[in-house]
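So this first bit is one chain, no partners, the form predicted alone, shown in structure tokens.
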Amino acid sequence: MTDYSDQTDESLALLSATDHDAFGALVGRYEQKLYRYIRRITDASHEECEDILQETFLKAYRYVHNFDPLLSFSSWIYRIAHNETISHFRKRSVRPQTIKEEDGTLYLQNITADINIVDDIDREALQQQLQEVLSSLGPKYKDVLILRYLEEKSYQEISDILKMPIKTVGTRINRAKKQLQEIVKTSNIILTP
């Protein structure tokens, strides 16, 4: 078997048109990342997430010849996963609504660092508040927050994944962060000096 470790994702995508092992290498690189992403934007069971993941890779393989090597492969495949997840839930007439509890700590660390909340805050209470807030945020805000703070994607990558202008991404992230800050200010969380 060929060693593809020195190949970029973009070059592997180009090779995938003629080399099935190259696509297998991409699956190996993205399988866990995409599974976690799907779990984060949905309340689906493990089996449903596996099904969505499989559909994502099937669609990516089917259309890999359309991949533009000037773009990021990561953004391209995340976009497919995002669309497959939404499509799956449209079939069930349910939009993904939850963020998994195991992501709470990472989410909390990333958001609190970015919005400069006092370090000595009662993190457990804040995490519980964030879970409540996130469940009440609309999908347009939740999607950008998940991509930014859990998947750690750049604004450009989020723009590519969600097919929206970078300015819109920035606006949605800022509005969502302001909503989160307002919740912290108006909640019963005690900030220590």
Given for the second form:
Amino acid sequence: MTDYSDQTDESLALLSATDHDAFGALVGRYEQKLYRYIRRITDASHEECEDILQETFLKAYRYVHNFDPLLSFSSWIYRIAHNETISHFRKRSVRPQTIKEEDGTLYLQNITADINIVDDIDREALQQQLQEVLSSLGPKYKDVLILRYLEEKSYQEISDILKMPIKTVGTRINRAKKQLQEIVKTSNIILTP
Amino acid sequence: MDIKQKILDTIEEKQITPIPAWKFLFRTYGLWILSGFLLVLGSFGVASMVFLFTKNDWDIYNELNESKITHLFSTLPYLWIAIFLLMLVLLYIDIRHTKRGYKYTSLPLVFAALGTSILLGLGLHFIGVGQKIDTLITKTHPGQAHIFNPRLKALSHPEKGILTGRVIIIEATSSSTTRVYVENPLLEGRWIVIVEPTTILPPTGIHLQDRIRALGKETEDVETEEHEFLAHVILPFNTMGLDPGWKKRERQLLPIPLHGEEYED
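Next, give the form predicted together with its partner chain, keeping in mind that what was shown is the form predicted alone.
Let us now look at the entire complex, which starts with that chain.
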């Protein structure tokens, strides 16, 4: 079997149309990441997430000629995963979303660093509050927060994944953070200036 | 079975193949071609609007006892405005659907589309496209032309002392009076503009197939029961009209050619 380890995702994507192994290598690189991402943006079962993941890769394969080499492959495949997840749950009309417990710590670590919360606060209490706030946020805010603080994507990548201007990404993240800060404030948590 | 193998097996079993590249290229270029088409259509609207605005009877609006604002609003080319706005909205939606259209924020995109349409429209106006469109509509759809050019309706009120029409017959009835038959699909019957020695005429005279505007008084020929209009002033249909120079000019009595050349107005 060919070794693709020195190939970039983008060059593998270009090879995929004619080389199944190259596509297999891409699947190998992204299956865990995308599975985790799908789990994060929905409350779907393991089986459902696997179905969505499989649909994502099959769609990526069919649409591989539509891949824009000016985009990163990662953004492109995340976009497909995001859209497939939305389509999958469209029938249910509501996309169930909660923040998974295992993600809570990472979320907390990243988001608190971003809003300058001092270190000596009760992190457990904050985590609980964060989960409450996040579950009350609409999907449009939650999607950007998950990509920013759990998937650790840049504004540019989020813009490419969600197909929206960078400015809108920034606005949504700021609004979500403001809401978060409001909660923090009303809960008497001290913020650095 | 791991998911990677499952996916590769599904591709194999269902013989899934990538959608050909040309289909995506077709869509990509198709959207940009459509954008260009919408931009040009919107610009045609701008060119027509600019043309109609410059020829909007600014020289005679006060003869119609109208204020400038009333005149402006009563003669705005609302259909062209609607067409222009529709093209702008479609252009916005079309660009948004291009491959990288999502990157642009709404306001700059709207202003860019608006600015480009206006600039292109002004360019088209200066090379005479606005006038060509107006002429084409008037010639091919005379009965509906006033929808595109509301001034045709505003100028079709002989009872208020204003009449417009296309010259179809010029008839010298005596040494001092000429009867000019005009065609106006917005008015019933045949209209005859009576030109007397005191009538102020365009410096270039009146020719067959010219469109003219006449200021004067409605009369009726009791014998023939034809609609007559006694003209005090006859003006070309399309003049810049910003300076009502005809009011200052001395009365001019120019010979009216009976077999004039056809002019595009």
